[in-house]
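Below sits a lone chain in structure tokens, taken as the form predicted alone.
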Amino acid sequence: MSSHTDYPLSVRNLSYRYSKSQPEVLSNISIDFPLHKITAIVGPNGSGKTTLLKHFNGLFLAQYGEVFVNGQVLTKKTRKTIQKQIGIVFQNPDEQIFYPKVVDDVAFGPRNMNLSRAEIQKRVAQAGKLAQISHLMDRITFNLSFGEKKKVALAGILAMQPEILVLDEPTIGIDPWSKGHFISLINSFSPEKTVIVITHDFEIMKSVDNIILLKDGEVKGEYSDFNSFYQEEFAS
């Protein structure tokens, strides 16, 4: 395994209890995320993964092990300065949404970066654009469907504008066109940004540039396409 300076986001040897009488729900997990790809995290129902996830911006500090964003080990210290670097969209937009007018929800994470409201205003509207949602900042957001919440929600951390994004079930509770439609949306980020997918979605994980295997807390594959991975795990 390579060092873990030469990678955006890096984890090593992270194991994680919720409380002493409990068994591990991480136990040595070490991955490395490639720049500027995208690498979807899988597995069934208990794995892990969303424990995992909540590791990669200090909502969970490592107990055993360490996290590295840029080169920097990630702490309660060095916390708040990686926060700005990598932005969690998670499965329930409900729990990201604030405020009722759409524009006011993407404008909320600038506002908190003391940035000018000319810099607001530029922000929010390239994740409008971004987030293909430009046509709902008028909207009310409690009277949007799941998908276009799906979509506020992620344009709010787009805005932000992180190094590193990270989505949690992004294509849950969606209908099939607009899973295909959001699909397309996240494989467009690649180029500029290193993407982190939580998913359960075959057709998500069919486009993706890695695919990491976690079962029962643990790392059990780590796979460079699709084909291989569901050979290994479905097909014999």
Contents of the next structure:
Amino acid sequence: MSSHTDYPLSVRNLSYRYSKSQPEVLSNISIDFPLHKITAIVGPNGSGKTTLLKHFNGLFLAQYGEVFVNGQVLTKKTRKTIQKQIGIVFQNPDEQIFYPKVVDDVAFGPRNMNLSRAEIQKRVAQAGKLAQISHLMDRITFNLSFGEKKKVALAGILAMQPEILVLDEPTIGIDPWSKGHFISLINSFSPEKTVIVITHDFEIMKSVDNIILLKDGEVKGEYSDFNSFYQEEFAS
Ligand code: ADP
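We have the form predicted alone; now please give the form predicted in complex with adenosine-5'-diphosphate (ADP).
Below is the whole assembly, all chains and molecules, this chain first.
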């Protein structure tokens, strides 16, 4: 088996069905996500991407197979420790924004990490700057636009400084002015973080290190560059 120092997140023979009467939506999935690289998970609607993502931090526990985070198998028991190592930014920011004020929402994660006040403030400011929401810190979260909320949700995860960062459709709902910034931001993480991005966005796919193609709950291809992926899927 591959070393967890090379692959901080690994999925082994993972299968999942939502109920006994329904077919598998993930079938025997095995993927190693390489250290400090950006891996995109792509595939048509309904191919199982979101179901897979929910296994990464124990929101779903494996029915068959295993998920390893930094070499530790993800179970009910290890889930709490593992959740500190892996940050997920969901597609819909309303699922992870809880506080009325932006600054409090971004600070929520670090406040639960036994950090000093000064460290929390520093992290919130840094994350706010990276996600380009410094000017929104005193605003009411519920009044923000969808794209602004997405940036707040991202800042909240960045402020926890997870080693592994998972982004579900980060550019959906993001305006074209901010999108370029978002893509370069994602790329700027990779020297220090292992990044996994679920996306339909060709611009993101062009900038990542690996592309994993999921279809009908199975891994149907792995590509190290966008062109070979595109040729195989769309040009023939
Ligand atoms: P993707 O993220 O690639 O669009 P999903 O993981 O959301 O795919 O869905 C994979 C399959 O699982 C789809 O057929 C979807 O209808 C089904 N599915 C998703 N959520 C549920 C659920 N809560 N109950 C039953 N089936 C579900």
